[in-house]
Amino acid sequence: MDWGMIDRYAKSLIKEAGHRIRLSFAREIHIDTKADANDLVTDIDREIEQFFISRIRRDFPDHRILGEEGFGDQVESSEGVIWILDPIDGTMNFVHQKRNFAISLGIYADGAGMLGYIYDVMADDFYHAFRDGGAYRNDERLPQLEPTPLNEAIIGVNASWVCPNRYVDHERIARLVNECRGTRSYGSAAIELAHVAAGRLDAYMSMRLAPWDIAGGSVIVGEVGAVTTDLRGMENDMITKGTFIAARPGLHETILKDYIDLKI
(Lines of atoms letter the chains of each structure in order from A and count residues from 1; the text may use other names and numbers.)
(Lines give C-alpha, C1' and ligand atoms only; values in the text may rest on other atoms or scores of the structure.)
(Ligands and ions follow the chains in the order given, each with its own letter.)
Protein backbone atom coordinates (compact mmCIF):
# COMPACT_ATOMS: atom_id res chain seq x y z
CA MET A 1 0.00 0.00 0.00
CA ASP A 2 1.46 3.36 -1.04
CA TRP A 3 0.39 5.41 1.98
CA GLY A 4 2.39 8.43 0.83
CA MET A 5 0.35 8.58 -2.36
CA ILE A 6 -2.91 8.13 -0.45
CA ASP A 7 -1.86 10.91 1.95
CA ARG A 8 -1.24 13.34 -0.92
CA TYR A 9 -4.51 12.34 -2.57
CA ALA A 10 -6.53 12.79 0.65
CA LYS A 11 -5.03 16.22 1.34
CA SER A 12 -5.90 17.40 -2.16
CA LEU A 13 -9.45 16.07 -1.81
CA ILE A 14 -9.96 17.78 1.56
CA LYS A 15 -8.67 21.12 0.29
CA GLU A 16 -11.03 20.97 -2.70
CA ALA A 17 -13.93 20.08 -0.40
CA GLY A 18 -13.08 23.02 1.86
CA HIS A 19 -13.15 25.34 -1.16
CA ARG A 20 -16.59 24.01 -2.10
CA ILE A 21 -17.87 24.62 1.43
CA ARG A 22 -16.64 28.23 1.42
CA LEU A 23 -18.33 28.82 -1.93
CA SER A 24 -21.59 27.46 -0.52
CA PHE A 25 -22.03 30.54 1.70
CA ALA A 26 -22.91 32.52 -1.42
CA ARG A 27 -26.14 30.56 -1.83
CA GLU A 28 -29.09 29.61 0.32
CA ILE A 29 -28.40 26.63 2.57
CA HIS A 30 -31.21 24.12 3.13
CA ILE A 31 -31.39 22.79 6.68
CA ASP A 32 -33.08 19.61 7.94
CA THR A 33 -33.09 17.82 11.28
CA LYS A 34 -32.14 14.20 12.01
CA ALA A 35 -32.56 12.43 15.34
CA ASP A 36 -33.87 15.51 17.15
CA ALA A 37 -34.48 19.21 16.58
CA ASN A 38 -30.89 20.11 17.46
CA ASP A 39 -29.29 17.44 15.25
CA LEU A 40 -28.93 19.43 12.04
CA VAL A 41 -27.95 18.42 8.54
CA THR A 42 -27.70 20.61 5.46
CA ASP A 43 -27.64 20.02 1.74
CA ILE A 44 -23.95 21.01 1.91
CA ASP A 45 -23.17 18.13 4.33
CA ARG A 46 -24.74 15.73 1.86
CA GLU A 47 -23.11 17.26 -1.22
CA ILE A 48 -19.63 17.21 0.32
CA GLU A 49 -19.97 13.60 1.46
CA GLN A 50 -21.13 12.59 -2.03
CA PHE A 51 -18.16 14.48 -3.52
CA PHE A 52 -15.72 12.49 -1.37
CA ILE A 53 -17.45 9.18 -2.06
CA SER A 54 -17.58 9.64 -5.82
CA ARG A 55 -13.84 10.35 -5.95
CA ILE A 56 -12.79 7.61 -3.53
CA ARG A 57 -14.92 4.97 -5.26
CA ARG A 58 -13.51 6.00 -8.62
CA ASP A 59 -9.85 5.93 -7.56
CA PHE A 60 -9.86 3.31 -4.77
CA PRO A 61 -12.69 0.92 -5.65
CA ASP A 62 -11.52 -1.72 -3.16
CA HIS A 63 -11.66 0.69 -0.20
CA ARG A 64 -14.79 1.14 1.93
CA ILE A 65 -16.25 4.43 3.17
CA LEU A 66 -18.04 5.10 6.46
CA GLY A 67 -19.69 8.52 6.30
CA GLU A 68 -21.99 10.40 8.65
CA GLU A 69 -24.68 11.13 6.08
CA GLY A 70 -25.07 7.50 5.06
CA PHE A 71 -23.97 7.60 1.42
CA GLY A 72 -21.05 5.27 2.01
CA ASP A 73 -20.90 1.57 2.77
CA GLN A 74 -22.57 -0.51 5.46
CA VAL A 75 -19.46 -1.11 7.54
CA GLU A 76 -19.71 -3.87 10.14
CA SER A 77 -16.08 -4.95 10.42
CA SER A 78 -12.70 -3.21 10.48
CA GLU A 79 -11.14 -5.39 7.79
CA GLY A 80 -9.42 -3.73 4.84
CA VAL A 81 -9.03 -0.02 4.21
CA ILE A 82 -11.84 2.21 5.48
CA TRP A 83 -12.19 5.98 4.98
CA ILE A 84 -14.13 7.36 7.96
CA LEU A 85 -15.58 10.74 7.06
CA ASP A 86 -17.52 13.60 8.57
CA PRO A 87 -17.97 16.15 5.76
CA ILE A 88 -18.90 18.93 8.20
CA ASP A 89 -18.26 18.22 11.87
CA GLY A 90 -20.06 20.95 13.79
CA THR A 91 -23.05 21.50 11.52
CA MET A 92 -24.80 23.69 14.09
CA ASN A 93 -21.76 26.00 14.10
CA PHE A 94 -21.72 25.89 10.29
CA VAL A 95 -25.36 27.01 10.21
CA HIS A 96 -25.33 29.56 13.03
CA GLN A 97 -21.77 30.90 13.14
CA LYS A 98 -20.25 30.18 9.71
CA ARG A 99 -17.10 29.03 11.56
CA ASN A 100 -15.86 26.52 14.16
CA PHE A 101 -16.59 23.50 11.97
CA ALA A 102 -14.24 21.08 10.26
CA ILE A 103 -13.83 18.32 7.72
CA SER A 104 -12.78 15.19 9.63
CA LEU A 105 -11.26 12.17 7.91
CA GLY A 106 -9.46 9.11 9.20
CA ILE A 107 -8.11 6.33 6.99
CA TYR A 108 -7.81 2.97 8.75
CA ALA A 109 -6.31 -0.36 7.66
CA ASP A 110 -7.52 -3.48 9.48
CA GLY A 111 -8.55 -1.33 12.43
CA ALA A 112 -5.31 0.67 12.71
CA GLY A 113 -5.40 4.42 12.09
CA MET A 114 -2.92 5.15 9.30
CA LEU A 115 -3.77 8.73 8.30
CA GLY A 116 -5.73 11.45 10.10
CA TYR A 117 -6.98 14.85 8.98
CA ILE A 118 -8.90 17.75 10.53
CA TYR A 119 -9.42 20.79 8.31
CA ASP A 120 -10.72 23.90 10.09
CA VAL A 121 -12.20 25.30 6.91
CA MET A 122 -12.72 28.95 7.82
CA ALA A 123 -9.44 29.35 9.75
CA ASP A 124 -7.63 27.45 6.95
CA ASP A 125 -5.84 25.36 9.59
CA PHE A 126 -5.02 21.87 8.37
CA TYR A 127 -4.10 19.29 11.02
CA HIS A 128 -2.75 16.03 9.65
CA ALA A 129 -0.86 12.96 10.80
CA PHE A 130 0.79 9.89 9.32
CA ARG A 131 1.06 6.81 11.54
CA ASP A 132 4.47 6.91 13.27
CA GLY A 133 5.31 10.04 11.28
CA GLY A 134 4.21 12.78 13.67
CA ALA A 135 1.34 15.29 13.60
CA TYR A 136 1.31 18.67 11.93
CA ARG A 137 -0.65 21.90 11.87
CA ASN A 138 -0.22 23.05 8.29
CA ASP A 139 3.57 22.58 7.80
CA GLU A 140 4.56 22.89 11.46
CA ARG A 141 5.23 19.71 13.41
CA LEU A 142 3.34 19.60 16.69
CA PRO A 143 5.41 18.86 19.82
CA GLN A 144 4.82 15.92 22.15
CA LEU A 145 2.36 16.59 24.97
CA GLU A 146 3.75 16.78 28.50
CA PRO A 147 1.83 15.58 31.58
CA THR A 148 -0.39 18.20 33.23
CA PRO A 149 -2.05 17.95 36.68
CA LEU A 150 -5.82 18.28 36.82
CA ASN A 151 -5.74 21.59 38.67
CA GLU A 152 -3.81 23.11 35.75
CA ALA A 153 -5.85 21.44 33.00
CA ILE A 154 -8.35 22.91 30.56
CA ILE A 155 -10.91 20.25 29.66
CA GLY A 156 -13.26 20.14 26.70
CA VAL A 157 -16.63 18.96 27.98
CA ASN A 158 -20.21 19.90 27.10
CA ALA A 159 -22.14 21.56 29.91
CA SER A 160 -25.08 19.19 29.36
CA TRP A 161 -23.13 16.38 31.08
CA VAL A 162 -23.16 18.36 34.34
CA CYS A 163 -26.98 18.09 34.29
CA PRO A 164 -28.84 14.87 35.19
CA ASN A 165 -28.63 12.46 32.26
CA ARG A 166 -28.85 8.75 31.48
CA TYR A 167 -25.22 8.26 30.44
CA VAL A 168 -22.97 9.28 33.33
CA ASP A 169 -23.04 10.34 36.99
CA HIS A 170 -23.38 14.09 36.52
CA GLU A 171 -22.28 14.89 40.07
CA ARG A 172 -18.84 13.45 39.38
CA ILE A 173 -18.61 15.48 36.17
CA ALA A 174 -19.58 18.59 38.14
CA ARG A 175 -16.76 17.85 40.59
CA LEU A 176 -14.36 17.47 37.68
CA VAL A 177 -15.47 20.86 36.34
CA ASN A 178 -14.91 22.43 39.76
CA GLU A 179 -11.48 20.90 40.30
CA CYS A 180 -9.87 21.48 36.90
CA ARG A 181 -8.53 24.89 35.88
CA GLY A 182 -11.30 25.50 33.35
CA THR A 183 -13.60 24.01 30.72
CA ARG A 184 -14.40 24.79 27.10
CA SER A 185 -16.98 23.54 24.59
CA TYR A 186 -16.61 24.28 20.87
CA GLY A 187 -19.46 22.25 19.41
CA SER A 188 -17.25 20.11 17.18
CA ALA A 189 -15.38 17.00 18.30
CA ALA A 190 -12.90 17.48 15.45
CA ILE A 191 -12.11 21.06 16.48
CA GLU A 192 -11.71 20.00 20.11
CA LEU A 193 -9.34 17.18 19.14
CA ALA A 194 -7.33 19.64 17.06
CA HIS A 195 -7.04 21.77 20.20
CA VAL A 196 -5.85 18.75 22.20
CA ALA A 197 -3.23 18.01 19.55
CA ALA A 198 -2.02 21.62 19.61
CA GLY A 199 -1.93 21.74 23.45
CA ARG A 200 -4.75 24.28 23.77
CA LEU A 201 -6.92 21.72 25.55
CA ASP A 202 -5.51 19.13 27.92
CA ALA A 203 -8.41 16.69 27.55
CA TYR A 204 -11.61 16.27 25.59
CA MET A 205 -14.42 13.90 26.52
CA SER A 206 -17.93 13.00 25.43
CA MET A 207 -20.50 10.37 26.33
CA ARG A 208 -21.92 9.98 22.83
CA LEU A 209 -19.80 10.11 19.67
CA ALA A 210 -19.73 8.30 16.34
CA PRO A 211 -16.60 6.98 14.59
CA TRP A 212 -16.62 9.81 12.03
CA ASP A 213 -16.44 12.36 14.86
CA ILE A 214 -13.14 11.01 16.16
CA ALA A 215 -11.45 8.86 13.49
CA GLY A 216 -9.20 11.57 12.07
CA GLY A 217 -8.53 13.29 15.37
CA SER A 218 -7.60 10.05 17.14
CA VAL A 219 -4.74 9.48 14.70
CA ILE A 220 -3.55 13.07 15.11
CA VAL A 221 -3.61 13.25 18.91
CA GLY A 222 -2.05 9.80 19.15
CA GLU A 223 0.99 11.07 17.26
CA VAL A 224 1.63 13.76 19.93
CA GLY A 225 1.25 11.33 22.82
CA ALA A 226 -2.36 11.78 23.90
CA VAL A 227 -4.19 8.72 25.20
CA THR A 228 -7.52 7.89 23.51
CA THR A 229 -10.05 5.35 24.81
CA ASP A 230 -13.69 5.06 25.66
CA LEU A 231 -14.70 6.07 29.18
CA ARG A 232 -14.13 2.53 30.45
CA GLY A 233 -10.53 2.69 29.29
CA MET A 234 -11.10 0.39 26.33
CA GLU A 235 -9.96 1.02 22.76
CA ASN A 236 -12.57 2.62 20.47
CA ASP A 237 -13.36 0.29 17.57
CA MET A 238 -14.17 3.02 14.99
CA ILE A 239 -17.19 1.04 13.83
CA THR A 240 -19.78 1.75 16.53
CA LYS A 241 -20.87 4.80 18.51
CA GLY A 242 -19.82 5.19 22.12
CA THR A 243 -18.08 7.23 24.78
CA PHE A 244 -14.71 8.85 24.17
CA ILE A 245 -11.84 10.63 25.88
CA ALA A 246 -8.55 12.02 24.58
CA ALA A 247 -6.17 13.42 27.18
CA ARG A 248 -2.56 14.05 28.04
CA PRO A 249 -0.82 11.06 29.62
CA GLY A 250 -1.48 10.84 33.35
CA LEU A 251 -4.47 13.15 33.12
CA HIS A 252 -6.35 10.47 31.19
CA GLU A 253 -5.94 7.98 34.03
CA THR A 254 -6.88 10.56 36.69
CA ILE A 255 -10.14 11.49 34.96
CA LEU A 256 -11.24 7.89 34.38
CA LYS A 257 -10.33 6.72 37.89
CA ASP A 258 -11.71 9.60 39.95
CA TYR A 259 -14.45 11.31 37.93
CA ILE A 260 -16.22 8.85 35.63
CA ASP A 261 -19.11 6.59 36.65
CA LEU A 262 -21.01 5.40 33.60
CA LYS A 263 -24.67 4.40 33.79
CA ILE A 264 -24.65 2.68 30.40
Given for the second form:
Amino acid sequence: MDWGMIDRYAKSLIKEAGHRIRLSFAREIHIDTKADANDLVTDIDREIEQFFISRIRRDFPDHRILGEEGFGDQVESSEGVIWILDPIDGTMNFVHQKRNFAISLGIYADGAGMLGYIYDVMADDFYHAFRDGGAYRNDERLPQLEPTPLNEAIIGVNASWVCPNRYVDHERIARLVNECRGTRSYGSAAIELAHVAAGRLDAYMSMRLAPWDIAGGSVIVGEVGAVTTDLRGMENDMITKGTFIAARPGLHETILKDYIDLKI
Ligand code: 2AM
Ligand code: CA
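Having seen the form predicted alone, the form predicted in complex with adenosine-2'-monophosphate:
All chains and molecules follow, beginning with the one already shown.
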Protein backbone atom coordinates (compact mmCIF):
# COMPACT_ATOMS: atom_id res chain seq x y z
CA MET A 1 0.00 0.00 0.00
CA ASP A 2 1.40 3.39 -0.99
CA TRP A 3 0.40 5.34 2.15
CA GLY A 4 2.31 8.44 1.01
CA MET A 5 0.14 8.62 -2.09
CA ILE A 6 -3.06 8.00 -0.10
CA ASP A 7 -1.98 10.75 2.34
CA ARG A 8 -1.50 13.30 -0.44
CA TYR A 9 -4.80 12.27 -2.03
CA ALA A 10 -6.73 12.55 1.26
CA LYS A 11 -5.28 15.98 2.04
CA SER A 12 -6.27 17.42 -1.30
CA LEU A 13 -9.76 15.90 -1.05
CA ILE A 14 -10.27 17.43 2.42
CA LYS A 15 -9.04 20.87 1.27
CA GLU A 16 -11.45 20.77 -1.67
CA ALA A 17 -14.31 19.72 0.60
CA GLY A 18 -13.50 22.61 2.96
CA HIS A 19 -13.66 24.99 0.01
CA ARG A 20 -17.07 23.59 -0.93
CA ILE A 21 -18.34 24.08 2.64
CA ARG A 22 -17.17 27.71 2.68
CA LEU A 23 -18.91 28.32 -0.66
CA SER A 24 -22.13 26.83 0.74
CA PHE A 25 -22.55 29.84 3.04
CA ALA A 26 -23.68 31.80 0.01
CA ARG A 27 -26.65 29.42 -0.34
CA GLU A 28 -29.70 28.76 1.78
CA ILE A 29 -28.95 25.76 4.01
CA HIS A 30 -31.71 23.19 4.65
CA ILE A 31 -31.74 21.86 8.20
CA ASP A 32 -33.34 18.55 9.26
CA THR A 33 -33.27 16.70 12.55
CA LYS A 34 -32.24 13.08 13.07
CA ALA A 35 -32.56 11.14 16.37
CA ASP A 36 -33.98 14.10 18.33
CA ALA A 37 -34.83 17.78 17.93
CA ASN A 38 -31.26 18.86 18.73
CA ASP A 39 -29.56 16.28 16.48
CA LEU A 40 -29.12 18.39 13.36
CA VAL A 41 -28.14 17.52 9.81
CA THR A 42 -28.07 19.76 6.74
CA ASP A 43 -27.99 19.19 3.02
CA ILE A 44 -24.33 20.30 3.16
CA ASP A 45 -23.40 17.42 5.51
CA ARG A 46 -24.95 15.02 2.98
CA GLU A 47 -23.44 16.68 -0.10
CA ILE A 48 -19.94 16.71 1.36
CA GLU A 49 -20.16 13.05 2.38
CA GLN A 50 -21.35 12.15 -1.14
CA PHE A 51 -18.49 14.17 -2.64
CA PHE A 52 -15.93 12.15 -0.63
CA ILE A 53 -17.62 8.85 -1.39
CA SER A 54 -17.84 9.36 -5.15
CA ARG A 55 -14.12 10.22 -5.31
CA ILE A 56 -12.96 7.41 -3.00
CA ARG A 57 -15.10 4.81 -4.79
CA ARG A 58 -13.74 5.95 -8.16
CA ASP A 59 -10.07 5.99 -7.14
CA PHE A 60 -9.90 3.28 -4.43
CA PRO A 61 -12.63 0.80 -5.40
CA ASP A 62 -11.46 -1.91 -2.99
CA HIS A 63 -11.53 0.41 0.05
CA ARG A 64 -14.64 0.75 2.23
CA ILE A 65 -16.15 3.94 3.65
CA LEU A 66 -17.91 4.44 6.98
CA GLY A 67 -19.61 7.85 6.91
CA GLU A 68 -21.95 9.46 9.42
CA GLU A 69 -24.70 10.25 6.93
CA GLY A 70 -24.93 6.65 5.75
CA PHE A 71 -24.01 6.97 2.06
CA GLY A 72 -20.97 4.74 2.50
CA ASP A 73 -20.75 1.02 3.18
CA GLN A 74 -22.43 -1.09 5.83
CA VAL A 75 -19.27 -1.70 7.87
CA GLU A 76 -19.45 -4.53 10.40
CA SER A 77 -15.85 -5.75 10.47
CA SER A 78 -12.50 -3.97 10.47
CA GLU A 79 -10.79 -5.94 7.69
CA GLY A 80 -9.14 -4.11 4.81
CA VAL A 81 -8.83 -0.37 4.34
CA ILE A 82 -11.69 1.71 5.77
CA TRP A 83 -12.09 5.48 5.42
CA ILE A 84 -14.01 6.71 8.49
CA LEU A 85 -15.52 10.09 7.71
CA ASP A 86 -17.50 12.82 9.39
CA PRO A 87 -18.13 15.42 6.67
CA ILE A 88 -19.07 18.04 9.28
CA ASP A 89 -18.25 17.33 12.92
CA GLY A 90 -20.04 19.95 15.00
CA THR A 91 -23.12 20.42 12.85
CA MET A 92 -24.83 22.47 15.55
CA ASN A 93 -21.90 24.90 15.44
CA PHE A 94 -22.02 24.89 11.63
CA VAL A 95 -25.71 25.88 11.72
CA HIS A 96 -25.66 28.32 14.64
CA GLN A 97 -22.15 29.78 14.59
CA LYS A 98 -20.79 29.18 11.09
CA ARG A 99 -17.49 28.22 12.72
CA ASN A 100 -16.05 25.65 15.16
CA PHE A 101 -16.82 22.66 12.94
CA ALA A 102 -14.39 20.29 11.26
CA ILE A 103 -13.99 17.65 8.61
CA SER A 104 -12.79 14.49 10.37
CA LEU A 105 -11.24 11.54 8.55
CA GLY A 106 -9.34 8.48 9.71
CA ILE A 107 -7.98 5.83 7.38
CA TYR A 108 -7.67 2.42 9.05
CA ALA A 109 -6.07 -0.81 7.81
CA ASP A 110 -7.29 -4.02 9.49
CA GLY A 111 -8.42 -1.94 12.48
CA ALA A 112 -5.17 0.04 12.90
CA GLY A 113 -5.27 3.82 12.41
CA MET A 114 -2.80 4.65 9.63
CA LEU A 115 -3.70 8.25 8.72
CA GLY A 116 -5.70 10.88 10.61
CA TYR A 117 -7.02 14.32 9.62
CA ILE A 118 -8.95 17.11 11.29
CA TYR A 119 -9.64 20.22 9.23
CA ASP A 120 -11.03 23.16 11.22
CA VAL A 121 -12.52 24.73 8.11
CA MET A 122 -13.13 28.32 9.20
CA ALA A 123 -9.90 28.67 11.20
CA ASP A 124 -8.14 27.03 8.23
CA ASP A 125 -6.21 24.83 10.68
CA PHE A 126 -5.24 21.48 9.22
CA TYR A 127 -4.11 18.71 11.58
CA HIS A 128 -2.78 15.44 10.28
CA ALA A 129 -0.80 12.42 11.40
CA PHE A 130 0.50 9.20 10.00
CA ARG A 131 1.21 6.11 12.04
CA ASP A 132 4.67 6.35 13.66
CA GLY A 133 5.31 9.53 11.64
CA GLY A 134 4.20 12.18 14.13
CA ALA A 135 1.35 14.69 14.21
CA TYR A 136 1.31 18.09 12.54
CA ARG A 137 -0.67 21.32 12.59
CA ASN A 138 -0.35 23.13 9.26
CA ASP A 139 2.84 21.12 8.57
CA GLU A 140 4.43 22.11 11.87
CA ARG A 141 5.29 19.07 13.98
CA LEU A 142 3.47 18.91 17.32
CA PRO A 143 5.64 18.07 20.36
CA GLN A 144 5.08 15.06 22.62
CA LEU A 145 2.69 15.68 25.52
CA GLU A 146 4.17 15.78 29.02
CA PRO A 147 2.20 14.50 32.06
CA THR A 148 0.05 17.11 33.86
CA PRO A 149 -1.51 16.70 37.34
CA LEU A 150 -5.29 17.00 37.53
CA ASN A 151 -5.18 20.25 39.51
CA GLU A 152 -3.33 21.88 36.57
CA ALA A 153 -5.42 20.27 33.82
CA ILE A 154 -8.05 21.78 31.53
CA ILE A 155 -10.63 19.13 30.63
CA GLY A 156 -12.93 19.15 27.62
CA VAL A 157 -16.29 17.93 28.87
CA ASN A 158 -19.85 18.87 27.99
CA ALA A 159 -21.93 20.37 30.84
CA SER A 160 -24.73 17.86 30.19
CA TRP A 161 -22.66 15.15 31.94
CA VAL A 162 -22.80 17.15 35.19
CA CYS A 163 -26.61 16.85 35.04
CA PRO A 164 -28.35 13.58 36.00
CA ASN A 165 -28.10 11.23 33.01
CA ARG A 166 -28.37 7.52 32.24
CA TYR A 167 -24.74 7.03 31.21
CA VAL A 168 -22.57 8.06 34.13
CA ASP A 169 -22.65 9.09 37.82
CA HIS A 170 -22.96 12.85 37.36
CA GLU A 171 -21.84 13.63 40.93
CA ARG A 172 -18.42 12.18 40.23
CA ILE A 173 -18.17 14.27 37.06
CA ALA A 174 -19.12 17.33 39.14
CA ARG A 175 -16.24 16.49 41.52
CA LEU A 176 -13.91 16.20 38.52
CA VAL A 177 -15.04 19.64 37.33
CA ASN A 178 -14.29 21.04 40.81
CA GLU A 179 -10.92 19.39 41.21
CA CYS A 180 -9.37 20.14 37.79
CA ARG A 181 -8.06 23.61 36.87
CA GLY A 182 -10.86 24.34 34.39
CA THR A 183 -13.24 22.89 31.82
CA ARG A 184 -14.06 23.77 28.21
CA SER A 185 -16.64 22.54 25.71
CA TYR A 186 -16.35 23.25 21.99
CA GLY A 187 -19.19 21.14 20.54
CA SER A 188 -17.03 19.23 18.06
CA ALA A 189 -15.21 16.10 19.19
CA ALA A 190 -12.74 16.52 16.33
CA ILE A 191 -11.84 20.07 17.33
CA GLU A 192 -11.51 19.03 20.98
CA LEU A 193 -9.11 16.27 19.91
CA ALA A 194 -7.12 18.80 17.89
CA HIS A 195 -6.86 20.85 21.10
CA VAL A 196 -5.63 17.79 23.01
CA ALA A 197 -3.02 17.10 20.30
CA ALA A 198 -1.78 20.69 20.45
CA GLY A 199 -1.64 20.70 24.29
CA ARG A 200 -4.44 23.27 24.66
CA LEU A 201 -6.68 20.75 26.44
CA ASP A 202 -5.22 18.09 28.73
CA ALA A 203 -8.11 15.65 28.31
CA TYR A 204 -11.34 15.27 26.35
CA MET A 205 -14.13 12.87 27.23
CA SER A 206 -17.65 12.04 26.11
CA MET A 207 -20.18 9.34 26.96
CA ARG A 208 -21.71 9.30 23.52
CA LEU A 209 -19.47 9.28 20.47
CA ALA A 210 -19.43 7.51 17.12
CA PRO A 211 -16.40 6.17 15.22
CA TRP A 212 -16.49 9.05 12.72
CA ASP A 213 -16.24 11.61 15.57
CA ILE A 214 -12.94 10.15 16.83
CA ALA A 215 -11.31 8.13 14.01
CA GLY A 216 -9.08 10.89 12.62
CA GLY A 217 -8.40 12.52 15.98
CA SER A 218 -7.37 9.26 17.65
CA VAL A 219 -4.52 8.80 15.17
CA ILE A 220 -3.42 12.41 15.69
CA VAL A 221 -3.46 12.44 19.51
CA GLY A 222 -1.85 8.98 19.63
CA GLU A 223 1.15 10.34 17.73
CA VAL A 224 1.86 12.91 20.45
CA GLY A 225 1.52 10.37 23.25
CA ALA A 226 -2.06 10.86 24.46
CA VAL A 227 -3.87 7.75 25.67
CA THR A 228 -7.23 7.00 24.02
CA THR A 229 -9.72 4.41 25.29
CA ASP A 230 -13.39 4.04 26.07
CA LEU A 231 -14.43 4.95 29.62
CA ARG A 232 -13.81 1.40 30.84
CA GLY A 233 -10.22 1.64 29.67
CA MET A 234 -10.73 -0.63 26.63
CA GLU A 235 -9.61 0.16 23.09
CA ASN A 236 -12.30 1.78 20.88
CA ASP A 237 -13.07 -0.51 17.93
CA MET A 238 -14.06 2.17 15.33
CA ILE A 239 -17.14 0.17 14.29
CA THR A 240 -19.55 0.79 17.16
CA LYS A 241 -20.65 3.88 19.10
CA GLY A 242 -19.61 4.23 22.72
CA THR A 243 -17.78 6.22 25.34
CA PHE A 244 -14.41 7.88 24.79
CA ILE A 245 -11.54 9.62 26.54
CA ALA A 246 -8.27 11.03 25.22
CA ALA A 247 -5.83 12.38 27.80
CA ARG A 248 -2.22 12.93 28.65
CA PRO A 249 -0.65 9.83 30.19
CA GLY A 250 -1.19 9.69 33.96
CA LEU A 251 -4.20 12.00 33.77
CA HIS A 252 -5.99 9.28 31.79
CA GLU A 253 -5.54 6.77 34.64
CA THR A 254 -6.52 9.32 37.31
CA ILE A 255 -9.78 10.27 35.58
CA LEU A 256 -10.83 6.68 34.86
CA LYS A 257 -9.98 5.40 38.33
CA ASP A 258 -11.36 8.19 40.51
CA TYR A 259 -14.02 10.02 38.53
CA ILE A 260 -15.86 7.66 36.18
CA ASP A 261 -18.66 5.35 37.30
CA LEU A 262 -20.47 4.12 34.19
CA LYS A 263 -24.09 2.99 34.40
CA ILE A 264 -24.20 1.50 30.90
P1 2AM B 1 -21.74 15.81 15.03
O2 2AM B 1 -21.75 17.29 15.10
O3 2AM B 1 -21.07 15.27 13.84
O4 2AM B 1 -23.12 15.22 15.25
C5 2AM B 1 -20.84 17.37 20.25
O6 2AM B 1 -20.66 17.35 21.61
C7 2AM B 1 -20.01 16.26 19.62
O8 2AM B 1 -20.66 14.98 19.80
C9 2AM B 1 -19.87 16.42 18.13
O10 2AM B 1 -18.64 15.89 17.74
C11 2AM B 1 -21.05 15.65 17.59
O12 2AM B 1 -20.84 15.23 16.26
C13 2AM B 1 -21.08 14.47 18.54
N14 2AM B 1 -22.41 13.89 18.72
C15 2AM B 1 -23.54 14.55 18.99
N16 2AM B 1 -24.58 13.69 19.15
C17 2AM B 1 -24.09 12.45 18.97
C18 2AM B 1 -24.65 11.13 19.01
N19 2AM B 1 -25.93 10.92 19.26
N20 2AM B 1 -23.84 10.08 18.76
C21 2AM B 1 -22.55 10.28 18.50
N22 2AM B 1 -21.95 11.50 18.46
C23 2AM B 1 -22.70 12.58 18.69
CA1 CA C 1 -21.33 15.09 11.57
